[in-house]
Amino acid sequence: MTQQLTLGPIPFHWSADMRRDFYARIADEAEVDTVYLGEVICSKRAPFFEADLPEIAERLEAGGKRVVWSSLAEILLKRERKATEGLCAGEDGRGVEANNAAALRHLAGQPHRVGPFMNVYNEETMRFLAAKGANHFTLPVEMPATSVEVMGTAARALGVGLEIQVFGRASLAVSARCYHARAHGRTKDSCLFVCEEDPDGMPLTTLDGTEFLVVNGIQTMSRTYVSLLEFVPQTAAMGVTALRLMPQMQDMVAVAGVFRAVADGRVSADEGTAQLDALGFGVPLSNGFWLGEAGYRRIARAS
């Protein structure tokens, strides 16, 4: 079976114009099968672009892409609970990815997807959620290949889809506080949307100047872009049915083209890796989590 290539929801605060242009190009040019839409990090950002989402979804579907709506990863306010309830009520939940237990409450008994923020780390959790209607799981990015293989066996037995992130910054944590605002001397409630100034995340360095992490509003992310391109050929046999690319301030059409070619066997993993490196991201790549090592590391496949 051909693996699906998916594009995760934009985690950053991009302007409405930037989002429209980005998705127009994805719809017309990108070799992806499914696109996840919606705000997953900060509900305060949603009013800037949510009016455009129906038109964006329509254009993506006209371009042959399936649209799935992603819920917030953290829900603290009454308006966030109400928005999540409304999201889950659409399409009887069939096109919704739950990233918070509040969404699961509204989706129980209906077909739905479970996103990476739900932290499904073991087969028993997968079985429990599948019995409640979940039919597709995206695993946390820090899970090593050995664990993904175990989850793949369980997914096959349950007849559910299994997705992993194969490109983009790793989400490491979300917080009730907004460090992005705090770093600019502001509070979360009076942030003035300063995160828009960092469309690929705000870099952090250690006291000695070493590049370390990236902050995106309430989210902490890896400094590196995760890339599992060289391991894509083995993932199908492990039970992985979908490969997720996370949007970055890069040529995501080109990125998708390389991953699609390797997944289809038209290009070898080594050749594809060389093509990905040639895109010149200006950001280091990593695969440490996949190999059970420190996540920021990039380890040669042979070792």
Given for the second form:
Amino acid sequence: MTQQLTLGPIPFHWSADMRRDFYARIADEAEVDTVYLGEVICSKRAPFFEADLPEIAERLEAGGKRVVWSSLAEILLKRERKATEGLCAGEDGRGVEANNAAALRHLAGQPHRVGPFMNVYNEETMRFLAAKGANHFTLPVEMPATSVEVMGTAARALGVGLEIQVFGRASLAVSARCYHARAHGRTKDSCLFVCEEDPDGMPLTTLDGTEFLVVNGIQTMSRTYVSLLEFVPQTAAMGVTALRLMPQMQDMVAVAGVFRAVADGRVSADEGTAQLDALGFGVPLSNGFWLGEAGYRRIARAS
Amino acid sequence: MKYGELICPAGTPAALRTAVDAGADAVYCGFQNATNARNFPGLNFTPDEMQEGVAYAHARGAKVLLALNTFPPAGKFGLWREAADLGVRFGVDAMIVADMGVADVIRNAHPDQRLHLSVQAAASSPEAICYYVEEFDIRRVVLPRILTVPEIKALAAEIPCEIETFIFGNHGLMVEGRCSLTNYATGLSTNMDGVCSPAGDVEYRREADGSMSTRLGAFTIDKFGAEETAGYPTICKGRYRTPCRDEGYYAFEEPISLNLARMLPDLMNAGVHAFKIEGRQRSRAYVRQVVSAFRAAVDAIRAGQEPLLADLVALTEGQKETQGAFKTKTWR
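The form predicted on its own done, now the form predicted in complex with the partner chain:
Whole complex next, starting from this chain.
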């Protein structure tokens, strides 16, 4: 079966206009099968664009994409609890991806997806959640290939989908504290949405000048873009059914085109890698997590 | 049950005995492998030591909580299963779990085993906590260090299990169980390997100008002047630059310790059943001092007296302390 290509939820605080334009182009041009929509990182951002989401979803569906709602990764406040409950009620019939155990509680007993923040690291957890209705799992971005392969076998036996992130910044941590606000001498409640100034995240550089991390509100991300393009040809046999691209301030249509071509075998891994490098991200790529090494590293494929 | 049960760290058999002798109501400890989140060289228990530790604690009326609070990566689950089986055999009073697979396997294999939900599960809402209670019969939740006391009080009214909060020690900034910073820099995972800033990847580098750089893997986490004391390099306590802060700044948090000594009565009134002291990596002397001081404070509060705070405040002397998220929402 052909592997699905998916587009993860936008992690950053992009303006409503940027989001509409971005998804319009994705709907018309991107070779992705599924698009995850919704705010996963900070509930304060949602009011800026959530009114547009139904129209964006319809536009994407008109472009032949499947739409899945992603739930918040962290839930503390009343409004976050309510929003999660509302999302999980699933009144529009679209699927929901749970990123917090609160969402799992609402979704138990009905078909749903389990997102990368849910810490599905092993077969036992997958089996448990599948029995509760989960039919598709996205694994944590730090999972090494050796464990993904075991999960692939388990997923096949359970008849569930298995997804891994193959492109974009890795989520490395979330916190209750907003580090964007902190950098600007504010707090989460008084942030004035300063994270909107950094549509690809706020870089953190070590004191000796090495680029290290990226801050996105309460989230800390990798400085590098994860890219597993050179391993994509092996992933289908491992039982991976879907490949996730995380939105960055880059030409995501072109990124999707390269991954689609490699996944379909129309372009070799080496050729695809050259094409990806030619897109000139200005950001280093990494594959360390996949190889069980430090996540920031980019290790050449043994030929 | 009484509010304010004291849950104390036992990184070694000696620390276990020290904590029990100093008045711990319970100690928490783990085996010498990746099944617990303090998988550090020289720490933790062999199976024999665990069995002896349980006997020592039980003979003195103290409980033993077994930390099984990491996330087994696929293909390695057997190690966690064996650890749980040993814990049952030794009669530990509860197991502290984070992974749903681990919880489910223990629930099925050992239906009578009491389970606590680790802070590593990051359950911070009533719905999330209820989910774990309903699915795995969790009896107590260890809350993430991100809620204010009024929020804890409101939460207590909505959940059908006991609450444990951290009151003292190292103050992690990230949501526990959702942090891959160490793995990004070193290739060892906090969730899967039970390590945070592993010593083997730490370097203290003396620069030509006499300053000291502290490094983790390939990255400089902080720099100190020749006269300053260099702290241990933990990514979330490091100094970095960003375009709006070209002087290095603590992007996440300064090196600081949590100390809720002054808030113990508030926490007990909010419905906190158990107080957790962090520090399985700390010395026996530290454990004795901290446990004794908190034992006296909790006993005083229970007797309706004012606790002697001076001793508790002195414990962090020389190091900055914070009440973190517990005091005010502006921490966030």
